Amino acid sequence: MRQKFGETRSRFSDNHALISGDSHERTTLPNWPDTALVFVIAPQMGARFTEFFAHMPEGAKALPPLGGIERFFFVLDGTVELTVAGTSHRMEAEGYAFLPADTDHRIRASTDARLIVLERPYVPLASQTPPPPHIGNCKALTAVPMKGDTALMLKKLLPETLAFDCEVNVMDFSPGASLPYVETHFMEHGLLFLNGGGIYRLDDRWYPVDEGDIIWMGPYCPQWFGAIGKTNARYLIYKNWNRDPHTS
């Protein structure tokens, strides 16, 4: 929605960014024909991965990413069909897939659909063969308390093996719940609020956040979140994982 006097909640810093829906700009790419893309995180801001929304009309198809790039996508709305290794998978809301680098696959929108997509160069590990494709649905996973706190529940979407060089989780906060401390670490994050909202600390600033907001957290950006409201706050969060800081 156009703002009268140039207002936006989007903010950008050298080590973090908050991108709200009021500043989205749609673009296109050759491997996403007929699909409107909104890049919210990209290397141009200092990140080492991309994150973008894909607005797919019914019948639109997506091709694999560039060579050496792994892809993760999560269905926000609608239904898509993923074809990989000769097998088709029907994927509805909260369905997700991890496609290893250089995996031939196709995504086709069975209905109008909206995806959130993460892509990054795969970082190999000498002792491990690259991971296989992994397909699931967040609704089918069992949540576990984070650090024993039942007001903060965690779902891990990818297997916890060394073959995977990243982690994608869904974190679910009861009203009033918060992260137990301010985190600072060498990993970076890409985060999408799926439901609810609250207050997010990034560096020395506190931001109100809501459903649909995207956050990029660079390495060593101090970060903390507290849920505010009458409903749970839930977000999808990525981080690089299982790799030495010299390589990841």
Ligand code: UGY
The other form holds:
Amino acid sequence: MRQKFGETRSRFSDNHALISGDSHERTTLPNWPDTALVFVIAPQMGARFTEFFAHMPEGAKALPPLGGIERFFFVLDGTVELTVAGTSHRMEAEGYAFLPADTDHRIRASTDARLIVLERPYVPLASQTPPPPHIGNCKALTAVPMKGDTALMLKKLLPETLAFDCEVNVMDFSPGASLPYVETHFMEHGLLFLNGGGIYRLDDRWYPVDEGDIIWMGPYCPQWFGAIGKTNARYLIYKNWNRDPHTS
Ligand code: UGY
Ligand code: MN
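Right, and the form predicted together with this ligand of this protein, after the form predicted alone?
What follows is the entire complex, opening with the chain shown before.
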């Protein structure tokens, strides 16, 4: 979309970023032939992980990431086929997969498809063997109230075992619901608004946020969200997890 006066809602600071769709820039990578990628979060901004949109035309194939890097993806639109360990899985909207580092796999777009992908170096734990691949669909998961608040429902997309060094959750806010307090923690977040919006506090700024927006929260970024729309606000959120701050 042409912006006559150079406006965007995207904002970048040392410890957080908001990236709105109006400033997306597409790029390509050798392991995503024929696919347009939009890197919304990357180490260049201070993050320890990447998050990107993959716009796959029908028939496009994706290869695994670099060695030592684990991959999580979530289907936003369309249908893809994931082949891993000799088995193919048909994945539609809200389907997701976690591929441990160094897992051979292919993702093929059965229709035009749009994915959100998260990648990071796996942090092993001496006591644990690395996790197996994990495939599911968010629609099939049971939501639980977050900290007892039934207006804020949580789905955990990955198993809660120590082998996993990160978690990916979907948080669903009823209109008027909010995070109970301003969180501060050493863990980072990568967040995508799936539906609805509201006001996000990041450091000492309050941003209007909407469907399709991405947020990066660096370590100790004070964070709070209030859902002010008339419909639910729902976001997909990544967090490094289960690891000592000296290693994660
Ligand atoms: O899990 C979390 O840290 C989550 N409650 N943070 C957030 O929604 N900003
Ligand atoms: Mn948090």
